[in-house]
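The chain below stands alone and is given in structure tokens; this is the form predicted alone.
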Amino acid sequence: MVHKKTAVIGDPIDHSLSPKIHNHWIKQLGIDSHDYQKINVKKEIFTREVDRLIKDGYSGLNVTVPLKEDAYKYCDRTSNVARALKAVNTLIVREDGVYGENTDPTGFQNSITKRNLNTQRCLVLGAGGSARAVVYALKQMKCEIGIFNRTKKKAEALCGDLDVEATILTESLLNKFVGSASLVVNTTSLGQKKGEENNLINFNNLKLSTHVYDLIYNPSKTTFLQHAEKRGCTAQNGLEMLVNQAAQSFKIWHNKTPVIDENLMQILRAK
């Protein structure tokens, strides 16, 4: 029999919860699988790398940054998701070739389900490639959305990318959009490094019914969730669409629908 070989690339890789995330279900499903691993590959020398690794045996790819742009050119088909983003999280090797998806969308989409936010006001700060996927989910849900971007052009480019009608806001007009917003995303990396305040947006202009969500997930609480919560809104970090987004690929992989159980939250929790 031959165990499936899968893993997850990035420069750098140490963070990466994957591992933690895959080998849970590999165990909990009780597949047939080598560990799921975390590879360092540089961004120069990505083809040669993914060439290596796909004839050392691995039939699936987890792609983190900076190589999500990378892999979607490698791909010889791309899903339509994949194709909207020019980008690619997730790698599947099959006879005909290798496959390319991007999951990061539907991960944070089932990351919010709870919250009925289905054609709401909801506010993205920053125009990156998480910002493209967030944009990508909540044009899905048919949201009223805004983008604020400190280079404007480049939030009028992911619309245009993304064939997404959004507000593109000033600082002038972010803290009004900020008072009538259903949800605040951030996706910038602002508030990653100990202690690095973010003020992009007016705490005290937020509704108190608010949903706020801050893509980084380490810290598990930033700053900007820190004063969202001061301010009396719900606050929730990215760790839920990290997980959501590798149900995903481990689906696609493995034809197995994993659990999200509470037990798998609390070993990420306490890494």
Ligand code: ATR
Contents of the next structure:
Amino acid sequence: MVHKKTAVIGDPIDHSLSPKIHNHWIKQLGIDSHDYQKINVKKEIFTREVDRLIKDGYSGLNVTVPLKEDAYKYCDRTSNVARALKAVNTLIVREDGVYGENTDPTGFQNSITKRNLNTQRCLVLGAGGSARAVVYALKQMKCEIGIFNRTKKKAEALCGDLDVEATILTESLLNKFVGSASLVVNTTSLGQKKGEENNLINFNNLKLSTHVYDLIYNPSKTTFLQHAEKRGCTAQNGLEMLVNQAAQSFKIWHNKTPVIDENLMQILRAK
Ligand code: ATR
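Switching conditions: you have the form predicted alone, so give me the form predicted together with the named molecule.
What follows is the entire complex, opening with the chain shown before.
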């Protein structure tokens, strides 16, 4: 029996929680596998490094910032989702070549559906890589979507590339949309630095029934989520999306469905 070798690659990678998640499940399910590793890979030498890892026996790799587009180009074949996003977060090494999948949209969707939220009218802040995964999922969920981004052109490009009919919001229209949204998702990097303010929306405009989601999970409660809670809204950080996208990668590699247990969530929250 060949023990599977899996890892996450990115730059920086030290902060990654993926090894904690995957190694928890490897143990939980008694999988014949080496410990899941984290490996720093520089963008400039992506192809050479991934070639080397595959030669070294790695058969599954998660890919994180800033390498997801490089991973997409590297693959011999890709899934529909990966092609839509032109980004890959999961590499599967098979005998006939390398297959690329993107589990981010499902990760986001599962993190929402498990909470049974009202997703009728959704506001997405940002138009970068993670916004694409979120908007792709919201389109599958048939939500009405509004997008606000500092650079409006990028929001337009996102809608064109994903073939999504969304309202692209200007600053003057944004807070009207805020007042009617059932879900607000921050996908921008604002708030990643501890204490950094994200004042893109007027929190007083939020309905109290609105669910506010920030994809950032470190810090665990951004000022964005703090403002939302102060307003009386429910709030969620990006940890559940992280775990749910990991669960799908794990299932693809090991053909077993892992359990997202409270014990695992506690381990991750304690980080
Ligand atoms: P990711 O892969 O995490 O989505 P990204 O593709 O670099 O990262 O996207 C970052 C997002 O955060 C973008 O929407 C960016 O807005 P621009 O498209 O205008 O650059 C947004 N963002 C970053 N810093 C911001 C700031 N100070 N104010 C508003 N938006 C910001």
